[in-house]
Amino acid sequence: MEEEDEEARGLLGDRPEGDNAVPGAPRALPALCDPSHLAHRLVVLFLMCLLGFGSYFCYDSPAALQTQVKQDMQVNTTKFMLLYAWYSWPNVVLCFLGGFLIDRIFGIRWGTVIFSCFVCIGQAIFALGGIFNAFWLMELGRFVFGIGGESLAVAQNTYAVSWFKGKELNLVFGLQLSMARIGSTVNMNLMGWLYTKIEASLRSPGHMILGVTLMIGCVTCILSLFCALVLAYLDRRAEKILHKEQGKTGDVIKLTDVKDFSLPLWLVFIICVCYYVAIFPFIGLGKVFFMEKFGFASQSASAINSVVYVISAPMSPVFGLLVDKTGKNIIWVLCAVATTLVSHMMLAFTFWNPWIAMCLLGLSYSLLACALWPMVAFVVPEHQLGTAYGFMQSIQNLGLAVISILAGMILDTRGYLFLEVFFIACVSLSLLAVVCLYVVNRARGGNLNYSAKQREELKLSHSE
């Protein structure tokens, strides 16, 4: 203990200040260097937000370069969508193991650095697959990238809880989500333009230009790795100075708990899977859809395809506050799913300006995330939360992996209209599950649709 105090004093420095200063007393740290000061914690928050920027930037690289990937690598849509499926496959398992690896094996600091390395290496392998004209290498790169991507998000949230417990936490989560969506948006609008510029300056085969473009995108992953290293240093330094514990996820995963899950929780899982499989695979294939059906130029198609992320960046914190203040989670989920259904029907059966449908989709996507995911905590005991959220993410990734492949097959054989009808069917199943959840919750006297005031009264009655 004395050695730790000595090290803390060494970090603080020993400098007498003024005539009355006691020799050997720790000097006051500048605000930016003091872990207990807001200014220092804002620096840490900035690094936390950038930590996931590279991962989210590179996740949708295939969507931003859909035409180029299919043309340069000479693959059909089914094979193209494998780039998304291979990202999701490892996360069917890692959603359970990520928190365990952080808590028990690596620790938050080493865990974050290791997962950031997986993201960097995966993106580099993905780019090399283009350079060497080897699609199997691109698939391997996406698999490695997937190993790091979702687990890095777990590490990011763990850092947030460790540094910003209390009232600031919801705002911090909102800011992290906003930065993630900014990363996706920048990617959608930059990579196509970057490919064109490299094509104009390099007289090389198309696959080489594709590989170089993707390798430049890898720079954002290196930035995230740098942030992981700086965060690890700052967290260790704060631990020495403030004697705080290293961050833990708090998730205790016990697969045996699955047998105890209630019917409302299973309905939440169904809503989640059926909804998200109509969002991410659609965005993955959306650029060419807007070019073919609505006649958009490549850059304009990228812009409209990124609208969901553009809207999500500012609106996620706003909707989060709205749901917190009003409660009524099932009603908000119902509104979100119904609006998404309308959006897909507009895109499928009309030639109306697609900006309208995509803006509605962006709003509903943001609202659903804020209203659906917290419901798990209302129907699951605290000791089973880690298992419930892990299982929810696991089956979501399983659904995305399977539906990504299926969506590619439908597009190759039937075209975009059939694909949109398929997405409408998925959202309709999600809507049916929401209605069932409302009925079951009402019949059982559940609290999923309580107002914020009712929840506060329930909390007070339990504490008494």
The other form holds:
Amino acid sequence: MEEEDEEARGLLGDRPEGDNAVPGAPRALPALCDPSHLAHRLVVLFLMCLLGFGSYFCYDSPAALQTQVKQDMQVNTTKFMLLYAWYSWPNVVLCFLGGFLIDRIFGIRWGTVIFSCFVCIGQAIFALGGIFNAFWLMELGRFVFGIGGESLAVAQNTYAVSWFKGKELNLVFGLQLSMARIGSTVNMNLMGWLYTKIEASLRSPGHMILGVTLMIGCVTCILSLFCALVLAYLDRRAEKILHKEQGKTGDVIKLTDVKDFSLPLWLVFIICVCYYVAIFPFIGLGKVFFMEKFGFASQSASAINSVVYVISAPMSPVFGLLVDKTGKNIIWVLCAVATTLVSHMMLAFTFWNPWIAMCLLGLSYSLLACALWPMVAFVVPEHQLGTAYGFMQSIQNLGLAVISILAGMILDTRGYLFLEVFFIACVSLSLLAVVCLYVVNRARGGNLNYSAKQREELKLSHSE
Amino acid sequence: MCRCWGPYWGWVPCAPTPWLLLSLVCAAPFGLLGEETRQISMKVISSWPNPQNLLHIRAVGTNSTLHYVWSTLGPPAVVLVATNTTQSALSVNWSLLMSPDPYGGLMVLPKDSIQFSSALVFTRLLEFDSTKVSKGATQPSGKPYPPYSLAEFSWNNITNSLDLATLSAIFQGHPVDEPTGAFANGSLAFKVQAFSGSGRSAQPPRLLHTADSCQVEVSLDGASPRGNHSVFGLEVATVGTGPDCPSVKELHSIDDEYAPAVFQVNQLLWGSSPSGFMQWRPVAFSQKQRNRESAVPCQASSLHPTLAYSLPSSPVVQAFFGSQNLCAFNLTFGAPTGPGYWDQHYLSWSMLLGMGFPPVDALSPLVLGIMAVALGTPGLMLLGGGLFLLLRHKQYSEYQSIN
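Let me have the form predicted in complex with the partner chain next, following on from the form predicted on its own.
First the chain shown before, then all remaining chains and molecules of the complex.
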């Protein structure tokens, strides 16, 4: 390609700025421009974190504007929750295909750019649905957004693995997740306020104001797309300079492996699905719940709805460290699920200040993520890991898609108390699965509940 | 605002006295013990020569009778009387009733059997322009338009709308002389329904009723509003039992199963329970298909004593109570934004009216069942799993390892 020729010429010949000098050549690169130097990798880390910002910012825009969407587009809660369901539907299949697409078809750089484009275009179509007052267009926008959203997360992780190794990797994953959650929090607290400001300045019908607000949210997606382009450039440059391989997900997905999954793994899947369907649809519907039951104003209701994300941003690394140091994953999962059960019961059956319940929910959500996902790696051999994680993500998205619609229907016909009781039933199913997992693990002498020391001993004895 | 967590997993009146004790100690001499079932009889008492609507609903229990006397002579009004005998009867003197001083035209005999009596008058239909809300609490609903006085409405003949199968009757009316023609295709209707036992109505807000209560459904249909964003309201007057006016209590409830997203029940008690009560959910509906999308909030102002002459007077109330000062309050239905009367030119609101103990909502058996299973199963599983592991441990500990 022309650009490669130019670059090759640049390496051999003179160039006005010293950007593309070969390492080992007499002139060393400035720290910021040297791909092997920490300063440059921090810049890359910053860009990688911003990559997911737009996607997570726009994922929860329906939740932040629930009342406005329902009033301006004249839809009930069931149809409103379709906006979340349509995001999850493509990911039932894409979780298996994401790694394949990145490794074999597009490559990490083009893959990231393409997925960022999907995110951008999806959000733009979503906004256009508001401007043209067509709810079907909004659903289409969310579908396109969904195609890009989760796959972008896979690409983000692949970049992380490619640029950071060993102990740094956990920190990087943690930072990426924190940044994503910051994006969600900013969205929750900003979009409602933005809508009121635009409503005050524009004399337009409601759906137009909604569309304009969502289009402004699209700016964050354009920011992510820009980061994707810059990252692609920097990654290719680093490949040339450091002669390193283009990052691969390393996922080998073989659907036939599913029949080899053990009982503990299936129980982990059940815990995952039953737990997350009681969290994300709840946050999607939470704002109006806090306004109608506890009498919060719109802004405070948005703030309290975002508490789960606000807490998970700093606590995820902390809990990650805790679980790493102590082990005993099943016990931590049990604590997390039980705390979530208590939190939902508080929200359903009392009028106590919901800040308490939501803080508990945030803490337990972070703890569960840190304790549950590593368990898959403990029970599954390495060559099946890709399939196992892909399957877990896939059924999680399937559960979210179905339960989102169900939650909307329950709310329209039976009200919030019944919806909370439904979520309590889901969490209790998850709790049942945890208890079963503990018993099965104990009975079979499994290693899921080993303490950190026991795991070290196991690793040492295997390496001998 | 009272927030009370009560023994019925729902709301309880915030009176500190446990009402169960009250019911045992104080209700017996009052005879308002709360009957399970009552025999309902509905009779239209016709007048001559000008037909006026006078409906007498008599709910007879084992040792008490409740009388509801509904009339549209003047503004729509109901006289509530509770007696502690099954033999009490209503006596109507039409010539007195139609005279300028109607006192004595309506009587429940024997007089000494009367345990409680009061009246409710729907005096005016209010309308507010919700786009012109002034800062401050003076007019939270908006700038008021001139109200419609319900004393100047003409009503249908109640005999035609009486349905003895469902124990209901509908009073439907429109202004007699209305220059703007707002009610050309519209009407204001009061549907009164009596109950012989407890149950829950099928239509939202699905109020729970007992044999001691009857349901009143107010609906405004087809009247043209005077602005683009008109919010309607109703002015209601009651006869107070005592020097102070009773107050509307807002009871918070965790249970919104039957009225989705409404976590409150408003209650007006004429005295300390058991007494006359008015109970409603602060929600009205702006479409005939009553669902969450068409729900509009309902606000009730506080009751203030009003001089009798400033309100449209009801001859029926004067006939029973004489000249009395009334306590009046406003109910407004709707908010400036969201669903409202402007959607389909329809508004409906329901309330319960009765004498005795107000019905108490409880969690449905389905919710209780799900909670029992949801909390019980993991607990049982933990117990079972623990036992299983213990037995296995005992079984294996009997083995002695060879080396």
